[in-house]
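A single chain comes next, written as structure tokens; it is the form predicted alone.
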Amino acid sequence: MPDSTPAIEVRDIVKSFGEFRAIDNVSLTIESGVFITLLGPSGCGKSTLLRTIAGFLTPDSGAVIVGGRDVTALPPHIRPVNMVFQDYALFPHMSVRRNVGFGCEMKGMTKSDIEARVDAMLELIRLPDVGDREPGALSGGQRQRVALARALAPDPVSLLLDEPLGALDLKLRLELQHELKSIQRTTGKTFVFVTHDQDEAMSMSDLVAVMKDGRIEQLDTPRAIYARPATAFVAGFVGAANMLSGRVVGTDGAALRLEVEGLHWSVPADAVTGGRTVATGDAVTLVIRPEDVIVGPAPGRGELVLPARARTQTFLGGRVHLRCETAAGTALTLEVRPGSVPEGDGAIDLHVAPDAVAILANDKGHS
């Protein structure tokens, strides 16, 4: 039977710097072979958590378990994980081959095994012919690939990647995103990736942990986080979101009846996110993604209707960002096809499918 031991477990980790609590009692289990991203704004604790797993930081309390072994008190070079940094951290005076083989040497592997492992890693990153060059002779993308090969060469349980694509231009970042995911799938390694870039996280990850103020706000698949955000912060941070205030006025089997800006809407009861429940009289926040709104006559499949007034349109090639305002003064941003909305400041009807609405229970703010 396959080993079911998680690759990494973080148990009740707390880490403070003076009065500032960077990690606030975080627990997280990462199964073997998963590509998970820690996503959040600067200062949310994602890099601190990654460096605590790596051993560069010691938690004030809690435990770090790697491959079933408690490594909380172990130094970084003893832990069965390796880290890839944004600045590559390659040895400039060593050839690419020596850089890639360095960790294998530290493990005491034989020369022939190191040579074979280096060859395999250079093939994996599609740079088999650069072994004799020094890092300074490589492009930024090539150096990042070499850094990845060096981290993988000693066969760690997990690879920890701290914004490794942050120094690259957009085109190269997009290219390396695909390569990173391909390498992760090929090797079957557990990748723990840190970024503040939501598109990067959504495109590569099996799971995303959205962090705020040292805590994990939501851990789920990219699709679930986008379609069913657990909090207003997640809804606003991951993609664009329109938020409307509402109140539960009743339940009807598998449906919730809501009052939204004087209108009565019915949505599926499972639209409530984060494992929460709501009752009649509860205040809720409705989350609607810009692309889920149809302007004008709807196909007639029971769409929710919201009267509004168009304000401005921004042409972006194949799409238009439409800013509009409801009768109650709520500003909305939609994504529509060019030509689908007449130019000017006019009355429009917005149509939303009931199953495209996410409900946040008892949300106190939209920050």
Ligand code: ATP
The other form holds:
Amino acid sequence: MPDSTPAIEVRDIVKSFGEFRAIDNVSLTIESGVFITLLGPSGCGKSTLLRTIAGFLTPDSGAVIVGGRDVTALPPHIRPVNMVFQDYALFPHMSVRRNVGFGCEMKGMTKSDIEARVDAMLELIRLPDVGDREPGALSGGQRQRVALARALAPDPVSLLLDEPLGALDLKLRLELQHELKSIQRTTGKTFVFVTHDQDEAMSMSDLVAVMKDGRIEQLDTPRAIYARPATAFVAGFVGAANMLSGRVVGTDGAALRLEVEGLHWSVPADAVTGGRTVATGDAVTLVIRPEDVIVGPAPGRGELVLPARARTQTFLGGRVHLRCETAAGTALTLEVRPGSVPEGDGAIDLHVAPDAVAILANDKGHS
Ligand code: ATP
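Given the form predicted alone, corresponding form predicted together with the ligand:
Starting with the chain above, the whole complex follows.
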């Protein structure tokens, strides 16, 4: 397969269960060697999309292309992809070695090739000594690593991982996040990972597809998803977001002039996200992350200033969540250093760098 062939292409997939449309016309191109995560709340269609790629579900319409080949009509075991499930799905009465070698056996590889492949896989997951055990004699984390080795052994184009760390406790989960990411880098395989955990998605992925109601709301790098969310849903789902309503009062080349709660602000024109454009008179939503606000007596040069009233503070160790309210009554939650804001209901000035603001173009009719 030439490098330029995408590992997976999903074209115009629609999948309904009865009247309910679980996947609503999704298209997605995944380049080879990428770690991509489908992220979204429960029921948004992540698993349905993954299972459609794997071949466990047949789409109502659309196509699934793997390694340049249309596999839409092929059953799962013929497709050059393998799935890893949350509940491991290992064969309980087979040794770890047989589990890991199972896909290779199915492919008709020779005994000695299978042995060599199993050894390499057990090295890769750093469990070279558990080959003769049965899965029941392993810890949850070890079982999931064996499941990963089993899925990788037949050398698929891509691994499809459906909440593979969901059954593990937090400490183990963090450990396996690192391990999974490192195995993905070492093998150079394309990983399509499903989770509803934003931190997991942000820390592991090259790309994140944020899903809602059977559609992809935004496909971007974790950094861009966080700093330049394309929609209010993405802004609110990935990290904490403060939102202010504003209106465009002028545009002049590189700058956008806004009226926000009676104040006049100027932000870079490229602060508008989601490939949208705005014109004078348009209603917009400003997204400001809690850690991008400084509470202080004097703003830095060019900083936007928003007068507010402090309400409550929640001490979290190295940082404090400060709840406050603008003069127009918008509630904001900020993240500040302990001791940087006096306790109590005082008037404060909030300062924000103009390039820390993301601007969402409101849909017409919702302004
Ligand atoms: P979760 O994180 O809870 O697993 P998800 O984003 O993976 O959520 P899906 O499992 O893809 O969501 O389900 C999407 C929607 O389709 C849900 O409303 C679900 O109830 C519905 N659904 C999924 N499978 C079936 C099925 N076999 N029959 C009927 N409805 C289904």
